[in-house]
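So this first bit is one chain, no partners, the form predicted on its own, shown in structure tokens.
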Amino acid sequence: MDIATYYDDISQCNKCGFCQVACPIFRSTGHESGVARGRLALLRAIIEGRLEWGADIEEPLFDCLLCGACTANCFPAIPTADLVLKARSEYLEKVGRKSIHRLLFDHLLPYPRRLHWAARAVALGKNSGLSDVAQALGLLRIFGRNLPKANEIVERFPHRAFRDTNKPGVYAGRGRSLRVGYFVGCGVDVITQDAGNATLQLLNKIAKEVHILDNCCCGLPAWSYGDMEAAQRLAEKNLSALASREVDVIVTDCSSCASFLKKYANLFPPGHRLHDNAVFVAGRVRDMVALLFDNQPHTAVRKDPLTVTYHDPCHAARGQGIVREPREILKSLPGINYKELPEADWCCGGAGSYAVAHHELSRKVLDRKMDNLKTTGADILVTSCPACVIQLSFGVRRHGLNTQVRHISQLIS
């Protein structure tokens, strides 16, 4: 990777500052290094030899949420998130990967069974209070300075993984013809299993067959970190599980997974031995929200009307253009009073593992989301990304709100 290849794209920045309005990081810190204009200036300085690769540029490179809001507010539409990703990749080549990321990307995420065992260990520590003891003794600091603080983000871990209870395989549904491959994301598998169970119920109503896939992590965490080789390895492993002609569509209830799966063809350029398979798989991926919009099952009438609002995951709204569909679904549900959330597409600060790696910054971004939520008086805050569910639930607890956070599948099933 050579960021100098993209010098012309980087040079398109005219330093107008419109990105400042849209950037959650800049609005939280006020630091020029935390906005697209500042990041692009940093990349230009590196290319022009005015700045060297080194640990001192790690923070401005890696504290970007990659939410894409800057590009949406940029007149030349500079793809800053993509350019930052390429710079991160070159940073890893020149400076090196951290041991925690090698453990995660090379030894846990490619192997769901190992991930399940790791999740059980975390659940035992979290639910028994042992992790609090470890935190008090400073033992968790070996995993990074923010992990002890981030330990509070998930209130409680399930003892068993989703696919421990719902084994990969083919299950008969009550639909007429559609054969659905259910891609189970890591978040659903080990934390937000209620969402997974609701999705599975809905898929059983919609589809003739539901194939719970034996997939591993989609690769987005590695890609977001800049570890392109690890992302390719994860994608390659998934392609063998997803390329089956026995399913008509591949569905996931994680908008982040859906967005990245649709980009698999970009991981393997034309001429690569996996390119055709990647194109085939990417073309069959659908976000659960899109599937529900076209195949919404009947929902029981609620006795007590509920006020509901919606948070747009970045990988749904800007990653896939899914904005209208969830709102129309929610407005169509009986007993639902829909109220729009101010700045609904403002990142919640979760961004996968961002809330762990940049905990204090993530909380500042989340606080703005919670302040907007308070103005709606909503009984339920709905979204379509497990990482957002986790982060928003943390925000609701932290701010002492009575609002419930739910995946859209849970509201319909």
Second form
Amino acid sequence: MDIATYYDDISQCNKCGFCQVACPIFRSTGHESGVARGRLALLRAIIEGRLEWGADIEEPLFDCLLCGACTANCFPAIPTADLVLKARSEYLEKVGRKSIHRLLFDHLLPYPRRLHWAARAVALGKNSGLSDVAQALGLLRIFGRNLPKANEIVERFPHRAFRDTNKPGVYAGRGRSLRVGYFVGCGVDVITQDAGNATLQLLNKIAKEVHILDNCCCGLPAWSYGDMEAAQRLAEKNLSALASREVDVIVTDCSSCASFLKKYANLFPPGHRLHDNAVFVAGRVRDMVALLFDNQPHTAVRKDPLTVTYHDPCHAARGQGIVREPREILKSLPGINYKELPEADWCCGGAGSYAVAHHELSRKVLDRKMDNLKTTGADILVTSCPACVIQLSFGVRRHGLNTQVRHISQLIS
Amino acid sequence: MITDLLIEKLRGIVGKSHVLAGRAGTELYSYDASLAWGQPGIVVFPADTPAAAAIVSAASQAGVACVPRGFGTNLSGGTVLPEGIIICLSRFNRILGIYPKSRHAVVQPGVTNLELQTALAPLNFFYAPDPASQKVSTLGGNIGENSGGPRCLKYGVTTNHVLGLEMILPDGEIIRTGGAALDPPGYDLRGAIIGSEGTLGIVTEITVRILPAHAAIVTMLAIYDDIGAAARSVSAIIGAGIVPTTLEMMDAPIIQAVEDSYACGYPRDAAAVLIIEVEGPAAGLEHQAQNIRELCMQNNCREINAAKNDAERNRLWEGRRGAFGAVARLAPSYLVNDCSVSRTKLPEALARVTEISERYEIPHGNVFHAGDGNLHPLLLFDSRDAEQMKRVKKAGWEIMEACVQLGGTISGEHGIGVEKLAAMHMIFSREDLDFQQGLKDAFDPCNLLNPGKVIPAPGPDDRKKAELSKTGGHGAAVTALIQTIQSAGIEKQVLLPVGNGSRREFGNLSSEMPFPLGSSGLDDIIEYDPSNQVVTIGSGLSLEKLQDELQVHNQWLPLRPPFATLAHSLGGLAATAACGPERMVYGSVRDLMLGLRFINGRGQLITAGGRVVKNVAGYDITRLMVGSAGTLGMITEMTLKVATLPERCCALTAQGSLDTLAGAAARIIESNLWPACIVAVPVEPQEADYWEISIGFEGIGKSVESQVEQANRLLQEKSMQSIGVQDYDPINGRFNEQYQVLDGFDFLLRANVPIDQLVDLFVAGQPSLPLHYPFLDLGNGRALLGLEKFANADWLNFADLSAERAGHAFLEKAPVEFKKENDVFGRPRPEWGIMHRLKNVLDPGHIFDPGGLPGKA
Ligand SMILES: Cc1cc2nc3c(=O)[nH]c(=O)nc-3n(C[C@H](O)[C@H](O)[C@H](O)COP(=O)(O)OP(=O)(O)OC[C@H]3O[C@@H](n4cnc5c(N)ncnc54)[C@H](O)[C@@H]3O)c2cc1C
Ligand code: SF4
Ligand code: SF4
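Please move on to the form predicted together with its partner chain, as the form predicted on its own is already shown.
To see the whole picture, the full complex is given below, headed by that same chain.
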């Protein structure tokens, strides 16, 4: 459906400007192009015929982090992120997809092994013929914009993927009854394997059976890019891996994946052959944070107390409404002094998956995060999304801070 | 025209990525929060003053118009500039310094109001103006519109809290006006700039006053079944002499829209609610809240409840601040009207609004600053429907007419921009508008800064005002003055307005013998509305007579000018902007003046401002005239805000060395006490370093009592003992004896520096201050020094010492011989240039003596 269908929604914007306060992009750039009011104005101009689909709206459309902060501050609650997505889709149709997008969405993301292989080859810089692949992977925030220089972002590029040592299959745990399916996100698989290992350890404590699922990318990067078809293809592939009735719950330690998996039903509207299946799967998905909140394992008491703070991933806070749980978990841990991070729910600029086209922009957003972090004086910054972990670790290094960045699973185990 | 060359030049100044020229880029800057639309040619984002100045110079050389823009949330089309250059100040986003010791902060204009508040909160300070848009409106934008907010009922609007500005003139020159030191000599340029909607200069740095947070706060929600009853409660509260911090009203459609978006706890079945907040020292606050409750209940309030905690309080406010946005649930577009009427006329005004909205079949909702009489009817419609749009515009127009007929004005805080341009004719005559145009011409002779805003071009509508307002007439005395001024114009006779003649020695000597222009026939009280706390008087009226009249209603003009005996004419006080140390709580003349009339050099009677407490229609000629020392015209009439007489005035005194006293004063200034004055004078002049400090508190008995106690404790912390607690007379104040001593000297020196530098200046200046009597106003950073002799070199030295401390010195009084060789305003300053330009444009016949203007003419 083209964007004109949403004229009523778009016209609801009365230009009050209140969305400016929360939009991380606007706060970093001060540019009207980076805020809901501006994005909606452009869409309205297109509908009203003052503006045409063209390269000059690419940035305003694709810079949006889809974080939803604007809607939370907008009294008419205009769903800007959704509208932007629709517009992206139409933009791709009218202006065209780039070949690197096809490469990423159609040839790399569906195949975890290929993804890992490609990433490592590019990171090692062995083959200069890989520049297309590098660019494509650069679209994935987890690698940073410019993969050949990714050592800036990815401290230590692991030689093996998480999946190389943790093959799909059923593993016995020490828990009493719960059967958990573990959905391994791309970030965990390729980069933040420590988080994955910690999660696995915890799941072993909590669950009776741990099923490491044979999934591929959840599809969020394609969806955020406005490529519905690619997102559907990835989702379809996952549905068959996730539909097993042998598990009670599907858990992932990536809040972005969790929030997107929960939305699978939207990808296949009622009447679609996969709709029922999607509803079934979506209904069983839980964010690791929520699981931990309900089944908190005991942890050893620390000798020297640590100051800990928490960053809300967009896909946890606004995507799934998970705000209270991680804080309560952290506050309940012995030997931990919890300190709230100012603007904790501001996007870190990592934006989960595909996002910020401008490296500079994402840095500005990150710098603001780091300034806030400095005021807490925290020893550890905790979060629940691998993409945030990667982005925040990069920030901490860039700002020369001693704070360590950890996934919440790591802190508990 | 915007040429490629100009674009290249701008790119060279700010860098390529900070210039937007494409179709999409400029589309993004074609609107603000109003209904106006117009696509600019380019948008540039400078990051510092030199870059911004270079842009302005380049634009001015190319003859291209430009406009400064904050966050584009103004509601009058103020930042819409078809084909021009938008200078977006979002990169000016740093708070440069916060100085609790001198109660000021320095910020860049792109900082939002809320960012400043957030930075101040941990220090227990706040910045008073709080527009509902505070989280998304910049301080530069607040200055552009002279923004108000809920709290402004008690504290006044932006112009009452901005102390100084750095700005770029339309030709690229950078000047500074004012700063942390109060009352810089010359015209109140900052007063003229504030509310000028980006048409006179681009502000690049702002010095604001900050105030200590109050110890306690009570927020109440009063619920009504009838909107008239709510409006009557507002009048009753103000009429009873209570000035709450806020008195905000919302009616049924707004309540429902807000509740639909966000559960704020407003009852959905109410016809109206008031949010009433009082703050102050805990003692006495509950009593005040109780009085308010009773007044509301007497006026048919259904119930009134106080917020139990911060969370509840924030929720109440969240709904109020989001109300404009929330109406988007009712219709895609709204036109917000911004009329302001006297508070006693609110019920009538609301009834007229309803009638008009029904007649045009345009639904509306009301959410507004009821305590200020500042209405905000929101007319709801769909901007995609051209026919509706027409009806809305007509309805909006009629609402403005109705309010003007009720004695009100067309804009209380949102500004004129382009949307209310035509309506300016309702309240100003062509002469009034031409005088305002003169201000614009002096600043911007080529009309390149935000052209087409604020002042409508001459046309057939020029007669509109006479049709609408009944207050056009004037008496014989004014007619006589007009004639005198006109014939002086023909005879080239220079005139000097002198009030009742008691303070003629103000300013420099001028070359010619000016003819004194007295105001003796103008000594009547023209209109006094006690329940609205506003009085309009002739400028020849003496302070004494006014106070007598006001006291009958337990009110007064909260002003105790030094030296001016009560016999002094109010016109003279206004022209010299005289005020005493009690301005700490009451403000100075400029803060009390709502409007005035004066005769200009052409012999035209000009009206400035109005009779309502909030008014941003047109340039702020009122502030320009206050302190203009008779150089621009003869003030004939003024409208002033009056106040309830304080129940009690009481001073705590202590003695010690100047250093100890200064330490005590600093401690009190940083505390959350609200003293009316802090003054130090020597116990024995010319003796050893032994001084007496008086810390005055005024207001409700209980609150005064508890503050005196707390102040006493703070003194003890500094190991000082108070030597007494003394009540004093509210009208005369406490310092008349000292003023008399000062007045006996041949030289009277007045120096202002940032509050915390005063003692330092005084000590540094000692050697060049032969035998003198000092009066140190520690609460305002002002020294008044009586001197018998003053050598030229010593004077300049002292002026330099003041300037080194970001202040200034001025001789209120000096012998003629001395004046022949010196400028009583000190060394020339760059901003005096524009003052002289103003004088030339606004008084082209040079009718008024220029001696009151700094910089020897
Ligand atoms: C929902 C909503 C609620 C509002 N509530 C209030 C309220 O309670 N009280 C109130 O007074 N207003 C209110 N407003 C109006 C608006 O927010 C104010 O006028 C605000 O001050 C504008 O700030 P801005 O940064 O958006 O300025 P802009 O809209 O960008 O500019 C406003 C004007 O100031 C000029 N200007 C901007 N920066 C500078 C500068 N550096 N130097 C010189 N001129 C400059 C511009 O040229 C323009 O004329 C509200 C608006 C909305 C949408
Ligand atoms: S807050 Fe909502 S209505 Fe207001 S400008 Fe932003 S998107 Fe538009
Ligand atoms: S979704 Fe986030 S980035 Fe996009 S406009 Fe809204 S607040 Fe800004």
